[in-house]
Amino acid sequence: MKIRKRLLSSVVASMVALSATASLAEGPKSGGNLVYLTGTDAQTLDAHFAADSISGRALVLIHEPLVFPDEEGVAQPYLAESWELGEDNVTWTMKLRQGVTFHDGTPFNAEAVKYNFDRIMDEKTGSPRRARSLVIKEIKVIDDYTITFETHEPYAPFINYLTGYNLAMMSPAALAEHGDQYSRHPAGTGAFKLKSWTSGELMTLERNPDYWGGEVYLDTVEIKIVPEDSSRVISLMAGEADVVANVPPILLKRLQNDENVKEVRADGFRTMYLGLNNTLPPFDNRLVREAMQYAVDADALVKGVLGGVGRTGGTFFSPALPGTIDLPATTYDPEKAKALLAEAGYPDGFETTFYAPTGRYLMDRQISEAIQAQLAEVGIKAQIQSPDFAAFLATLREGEKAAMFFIGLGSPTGDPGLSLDGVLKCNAGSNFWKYCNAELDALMLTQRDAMDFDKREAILTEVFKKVREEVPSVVLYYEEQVFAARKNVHGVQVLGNEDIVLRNAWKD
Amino acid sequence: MTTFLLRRILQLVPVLFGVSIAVFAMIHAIPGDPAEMVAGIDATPHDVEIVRQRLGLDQPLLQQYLIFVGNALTGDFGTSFRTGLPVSEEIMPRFYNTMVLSVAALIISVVVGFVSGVVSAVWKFSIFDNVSLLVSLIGLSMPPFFLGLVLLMVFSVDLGWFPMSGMGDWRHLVLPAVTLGLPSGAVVARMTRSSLIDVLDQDYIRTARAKGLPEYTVVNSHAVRNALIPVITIVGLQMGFLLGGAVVCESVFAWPGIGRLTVQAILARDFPVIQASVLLLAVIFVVVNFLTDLLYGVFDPRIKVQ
C-alpha cells in the first residue's frame, strides 16, 4: 500500500513537472504536513527578545507585523490597512484591519498595538532591540481601530521600521499571563499556531483556521533542526523533507541534478565585507583602502568559492534593500592596486593580521583563504586569525588588534537609512570600520527627515556615491538565500531578510 | 560498603567545587561578551547595556559567583541567557537523549569489541584476527562525521532502512549508535585481544590445558575472567568518551544531545548553561569511575572494596 502510494505521488509529481499550467488550473490543494529542515533552532519566539535572524524567521510564521514588505522590499498594508502622515511630519495615523484575532482569542485592535509598543520601549522589559523604538514619542489610541504614533523628529524610515520581526504583534493577554515565558506560549495573528516545541529538535505548527488572510492550505508544518548541511540536503533528496534552508554551494550541483528537487532563491539583504579598521595604519590611508578594493577579485570569490551563489556590486549595502542604488563593482586590477600602494608609500606591500570567523557565514574559511592568496599577489601578507565568533566580535569592538577582518552585515529593518545610521555614523554600534566623517554624518541626518520618497532616494544615492569614494571598507559581495524544495511543494517564498513565507504554500 | 559509598559521595563535594570555580574562571577569562551575543551584531551600545543589566553581568565577579553557588545549592541553576528558559529545563531532556545514545553505543562497543577481541586472541594471526585488526584501525582512524555520512548514504538513502535524522523509535537510534559505538568498539577489541593473549600465556592456563580441559572451558572460565580488568578500565574510560565525544555524531544525525547544547552554549557565551552542563558531566564522570571500581571487585574478588 505504502509503495503504491509513493508510486502514485511520484506519478503525480512528474505530471505536474510536465505541465505546470495544468496544475495551476487545478488550483492549490488543501491539507498535508510540510517538513522544513533548518540548521539552527530559534532561541525565542518572543518578538521583543529576538536578536538573531533565525528566531525572527521562526516567530514571523506565527506572528505578523503591521506592514509587510513586498518583493521589492517596500512596505505594504497588512495588519495595518492604511496610514497617513500629518502636516507636522511627525504624527502617523494608522487604520488597523478589523476582525482579526490572536490565536488565544484576544481581539487585535489599537489597544493591543499600543501594548506591544509600550512593552518593547519599557526599560524594565530589557529588550535587546529597545533603542530603535525610542524614536517614538507618544502613542495614542484614537478608537478601536485607529492609532497614532508621534515621533520626536520627522523620521522617514518609520513605516519600513515597522516591518521588522521585533515589531510583530503579540497577544497582550498572553504576554500578561506568561511574561518572560511568553516564548513557550506564543499567540500571534499569523497563518500558523504553535502546537509544540522541543528546543533544538522540533517545532510543530498547525493551521490557524480563523486566519484573516484567507485559507491556509497546509495542516501542519514541522520545523526540524538538522545542523549538518549535508544531512539536510540528503534528507531532501531522499524525500524525508519538503523544504530545506541554506543549501551550501558545494552541494548545489547534486541538488540541481536531482529532478525531484528545485531551488528557491532570493537576493539577500546581507552584504559581506573585507573590513578595514580606518584608525589603524596602514588602513587610515584612503589610498591603501582603495588599493585593497582593486587587489581583491570578488567575482572569483563568488564564482570559484561560492559556486555562483551571491552577486558582486559597488554599493555599500545590498541593492536588494529598497531605496538602495546599484553601483557597479570595481574591476579586479592588481597592477593598479600595486601602483596605489606605491603611491601611499608601500611599494613592497605590508604585513597585517586578518580576523576571519569560521562557520558563521557561507564558506567563510574558504573565502578568507582565497582573499589571503589574492592579497599576496600584490605583496600584502595577511595572517589569518580565527577565534570563535564571540571572541571575534569582542576583538572588533575593542578596535586595537583587528586591522583587517571578514564580516557580514544584514538589515534587521529592511531600510537602508536605518542601516546607514548603525553602520557608518561616527561611533555607531556596528561601525566596525571605525569610520568617521562629519560631512557624511550630516548628510545622513537629512535623509531621516526627507519625507518625500524621491527626495529621500536622491539623498541616499548621494550618500552611497560618497561612501564609495571614501572606501570605508571593501564590499565583497551580497549574499543570496538558497533554499531548496521538493518539486511537489508550491507557493514557498523566501525573502531578502532570510524569512520564509509559508502561508500560501501547498503540496500536491 | 556503606562507608565506601559515603566516602565516594563526599569526594564529590570538592570535585564539584573545584569544577565550578574552574569553569567560572574560564568562561570569564575567554574573550567575548554574553550581552553582545544576546543583543546581536546590530545592537546599539545602549541595547547591550540594558541586556547586561538584565542578565546580572554588571555585578562584580565575586558576587556573580556567590549568587551562582547560592542558587545552585538550592537546585536553581538560573535561566539560559539565550532562551530565557530555566537551565534545568534546557539540560535535562538533552542529557537524557545523550544517555540513551551513549548507552546504546556502549552496548554496541562492548559486544562487538569484546567478541571480536576474544576471537582474535584465541585464533591469533588467523584471517579473522588480521581482518579485525584492519577494521579496528579503520574504525579508529575514520572521522566520526565521515563514518556517519557514509552510513547515512548507504542505509538511509540507498537502502531506506533507517530514517535520516532526529529522534523517534529505535530505528532512529541505530545509525548514530553504530557511528558512535564502532570506534570505541575498536579500542575495546584491541584491549581485549592483548589482555587475553597475555593471560593465555600464563602457567595456570598451561596447567588447565594439561589436565585435559576442553579449550572452550579454558578460555571461558579461566582466561576471560582474568583478562577483564584492563578491559573494564578501558570501557569505563570509553563511557566518558562517548558522553563527551558525541558532539559530532549528534550534529550529523541531528540528535538533540547535551554535547551539542554545550558547544552551542560555549559559542554563544551562555554562562548558566555552560556551568550547569559541565557540572553535570563532572558528576557523571565521578559516578562512572565509581561503578568501574565496583566492577573490579565483582570480576576479581581479590580487589576488595575498602
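In this text, the rigid core denotes the largest set of C-alpha atoms whose superposition between the two forms falls within 1.5 Å. Note that the structure is predicted; figures quoted are calculated from it, not measured. Numbering follows the first chain given and starts at 1. Compared with the form predicted on its own:
Among the candidates 480, 116, 417, 147, the residue located at the hinge where one rigid part turns against the other between these two forms is 480. Rigid-body rotation of the smaller part against the larger part between these two forms amounts to 17 degrees, from C-alpha fits.
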Given for the second form:
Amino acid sequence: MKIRKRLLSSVVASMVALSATASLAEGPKSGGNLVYLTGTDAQTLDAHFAADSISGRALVLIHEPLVFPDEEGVAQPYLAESWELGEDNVTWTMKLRQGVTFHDGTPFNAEAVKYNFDRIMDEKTGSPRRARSLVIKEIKVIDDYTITFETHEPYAPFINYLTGYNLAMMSPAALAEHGDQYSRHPAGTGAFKLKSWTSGELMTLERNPDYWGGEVYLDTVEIKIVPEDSSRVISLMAGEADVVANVPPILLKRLQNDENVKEVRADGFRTMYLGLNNTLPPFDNRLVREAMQYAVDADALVKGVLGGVGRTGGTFFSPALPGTIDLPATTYDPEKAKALLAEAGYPDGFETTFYAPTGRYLMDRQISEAIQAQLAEVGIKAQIQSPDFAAFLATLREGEKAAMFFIGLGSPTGDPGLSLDGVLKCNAGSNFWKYCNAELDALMLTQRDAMDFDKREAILTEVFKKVREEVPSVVLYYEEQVFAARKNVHGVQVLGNEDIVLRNAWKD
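Right, the form predicted in complex with its partner chain is done, so what does the form predicted on its own look like?
Just the single chain follows, nothing else.
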C-alpha cells in the first residue's frame, strides 16, 4: 500500500506541520552562513524555463510548488493545504494556504496560482515544459484560497505532476515587472531569497524573515560553483565548505576516515544509459541493440569505476521510482554479443561516434572510456566526442547525428507515468533514442487514465516489460546521490528527485 500511495497520491490530503523535524530535537541554533559547493551553476531561476535538475535544485530553494515530496517521494501538502478529486475524476479542488506572501510582498492566492499556470500553458511564453501542462483543460478561481483544475480526461499523475520544479510558484507582480529578466529578480515564497548571483561563480541566498513555514535558522546560503570534484571535497575537509554535492567514489574512503565530515546519501531517480538512436544505422536493427546489452559490463562499471556507488538493473527507470518493477540486469556475455552482431550483418563489428559529456554526471568521462574499451572487445570501434553539455543536448535533440551517446535521465516529480511521457513516447522531448511504438504509446495513455491503484500499477508493469523486450537503449545503472557535510551541519535533506532541502538546516 505504501508504494501505491506514492504512485498515485491520495485524492484527499490534510495539512501537515512542516516546521519541525526529528533531527531538531536537540535544539537548532539560529544564525550563520552555509557554504554549499556544487559542480555546475543554474541556467535560470525562472521555473517555466528550467529544463535541468541543477537549475531546479537552485530555484526550489527560493520558490515552492503547491505540493512537495517528502524523503520517500510521497507528495505532501505545501502551498496547497488540501485537495480533493471530484466524482467526475477530472476536477481537482485545492484549498490554498492563507497568510503567505511572495518575497516582493505580493500575496499568494488563487489568482497567483492561476497566473502561473496560464503563463506556462501560453504558447507565447515559449516554455520548454509547456507540453506537460496541456493535460489541464480549465482552471477556475473559486475564491481567494480555493482553485479548481479540470483535466481533459482522468489523469492519475496529477498531484505528483504538481511537485515538479517547473510548477513552483512565482510572484505575478515580479513576472510582469521583469519579464524575461525575472531570473535575476526572482520572488518566490521559499525560506530563502536571492541576494546576489554571479553566473558560474556564486549565488548568495538570504533568510526570508517572513517565511510561512516557521523559523529559518541560517542567515545566508552561499552556493559556490567548483567544477573539480576533488577540489570540492578538499574544501569540505579543510572546513572551507559546509556541504558538497556529487562526491566522487574515489574520495569516499578518505571522507569516511575524517571524523569531522559525514555522508548524506539518497537513492536517486536518475537512470544512466548507453543511448542508441533507433532511427540511425546500425542501431535501427534490434539485433544490434540487443547485442549492445551483452557487450557492456555494467556491473564492472559500477564496481570498478564508481566504487560501488549505484546499482545495476534491467528496468528502463530506476526502481526508486514508485510504480516501477525491479527487472534484473542483462548478464555480460561478449560472445553472445558477437553472435548477435554477426546475425545482424556485422560479423566484424562496426565503427561509430560515441557522444559523451564530461563533468555533467558522476565520473562520466571515466565511464565513457570504460564502455569504449568494452565495446572494442566485440569489434565495435567507438570514437568519443565530448562537446560542452549544451551542445551535447542540442546534438541529441537534432536526432540526425548522434547514433550512440551516454546520458542520464531523472524524474523531477517521482512519477514513472510522467517520465514515460517525456522519455519513451513517440516524438517526446527527451526521447533521444527516437524510439516510437504506437502500441506502447496507447498503453502509456491508458496508465495515465487509471485512477485505480492496482490497475495503474499493473499497466506500468506491462509497459516496463515491453520496453525491456524492445531494447530502445541499454540501461547501465541507477545513480545514487552522494553528498557530504561537516559534522556540525544538521537538517540537510537530499531527495530522490535531486533537490536539496535547506529550510531546516542549521550549524552548531
